[in-house]
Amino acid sequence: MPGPLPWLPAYLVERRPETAAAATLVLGVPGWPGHLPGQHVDVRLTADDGYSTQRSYSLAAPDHGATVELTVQRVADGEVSPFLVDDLAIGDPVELRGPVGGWFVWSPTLPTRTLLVAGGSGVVPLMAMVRARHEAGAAAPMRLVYSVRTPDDVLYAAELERRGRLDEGLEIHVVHTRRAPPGDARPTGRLTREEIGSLAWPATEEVLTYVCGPTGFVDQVAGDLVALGYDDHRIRTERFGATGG
């Protein structure tokens, strides 16, 4: 069996902000394997002291190289998504391990549809899914919907408006569950079972779909989409709860 992913060291070379609250950081990583859309990796701070934690982070884009982009949400009271999205400098040491995870991926050769559902910071590794389908020029149809709480915290909110308006065959879908912008049709609130029935392809046609946010709203989705007569064994989940800090 092979041994554990070793440590690999990196380097921050551009932050992007992304909300108040969000940046994107962009990591030079010397001898990075390659990865697939949808996965994620294992971000180390060590300390002068010897002191280090680590938190796992999706990968926002697909592969570049010997560069990975990450978009981290600051967590108020955590140890390390603070310091990432306002303190990590140009040119500051990290360590990544990675890629990991091989359930929840996605490649742009897949001729099916593919639905993609967000909720939050959950967009994270399906923007990479989405940008990876650009890159390619991939034709098979992709739906993103995509559950926020305001405008103010959509993550890659001009590239998303961008992206559907150019991509052909790319939809998305955005929905507010506390306050909407002036003009949107759709009053707040959670997503519904009927409203997903909506958004979503029949059930009846061939569709692979990807979930991912916190645990209650994969939950729900995941068991709406079932409900509606999704195929459970073509809808591939990813949660988070307290980590990530």
Given for the second form:
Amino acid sequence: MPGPLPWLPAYLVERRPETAAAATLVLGVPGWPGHLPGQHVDVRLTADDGYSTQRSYSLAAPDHGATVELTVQRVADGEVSPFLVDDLAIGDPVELRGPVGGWFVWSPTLPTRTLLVAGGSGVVPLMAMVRARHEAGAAAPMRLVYSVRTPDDVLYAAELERRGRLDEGLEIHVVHTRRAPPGDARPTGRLTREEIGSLAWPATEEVLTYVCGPTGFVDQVAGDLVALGYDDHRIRTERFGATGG
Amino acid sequence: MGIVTPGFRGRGRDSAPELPPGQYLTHDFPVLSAGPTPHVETDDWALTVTTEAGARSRWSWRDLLALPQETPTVDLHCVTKWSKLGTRWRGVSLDVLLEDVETAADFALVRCFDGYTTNLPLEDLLDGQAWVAHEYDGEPLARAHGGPARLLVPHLYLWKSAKWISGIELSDTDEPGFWEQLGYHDYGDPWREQRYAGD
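Shown: the form predicted alone; wanted: the form predicted together with its partner chain:
Starting with the chain above, the whole complex follows.
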């Protein structure tokens, strides 16, 4: 019987603004055991009177030793996310426990095609997969379909553009639901089943699919993929990405 | 006490004293599932209980609705940290379903229409602690929340309350289910914060 996953002190090393409402926290975590793309961590904050609270956040980067990255989206009225996005000071500690989750995980050694479908901040654990594929120089094809409200809400925008241009076998499709960038031929609106069908591989191909986002988005996309003939046992879902109050 | 994060105040110290450790209150009803939501028609729905001796008992949808119904109001605690208090359900107590089942088993493995499984001690299904629920808040249980019927065992973390339940296998041995094989706690008591293996 293994012992409990320990709470580890994690120190803020760097804060990278991603959008007006989201930032990536780079944390130094001495003793971090490593993780797989797609896994998440529990974060615990304790006030000086002993009050503490916990949230779960997806890991945004692959295993880099004792450094982990969390992308946190500020939730209006949230107890934790505004503090993490705006107030946690460089060098200050939080506590971190993990990695957690052994199902919504991806490995660069997988030989099959990988379809990633993100809604909003659900892109965070999928970005860890895109980055892991890049760092491993993996050749198996990967497609990311990323649904987001406006161009201003796109997380990792510059890096995604670069990865999509430079990484062989990687396709990035960003679709906008409320406002598109000038010159975008696609009308704004939600992903339709027909559009998913055109962006995904045919259901006859062997594909492993990961869908992450708000509940309604995940249910819609996963249901559309099943209707398109995708094997429901090869669709892995996770609700919400960098949310959690 | 954990390491203090300078500047963190938090709130909610007195908002919900009945919450288990590490949980926060939500008024939504979040959905968590490992895969797509299955379509199970009530005509196709059935619950099968299999004993350690291989004896089977089966209830169709009509059989289930013909049994005595209960309307528990319970608190839900998800391992992902949210808790929802005072939820209203309607369903059949496992005490009723297992009343005439001959068994000396110690463990139960719950099976679902989507292939999901979860394990728990049989005694946690008995004595008014567990139901096969088919209504939530006065309405037929929505598919996303496990409709047409799910297990409801609210004194354990919510992953034990398996959605789209199709069967219960009784056994002398404890066989880990889906999340229990993936690092989550075998028992999952929220009040002892048994989230992950070893907690």
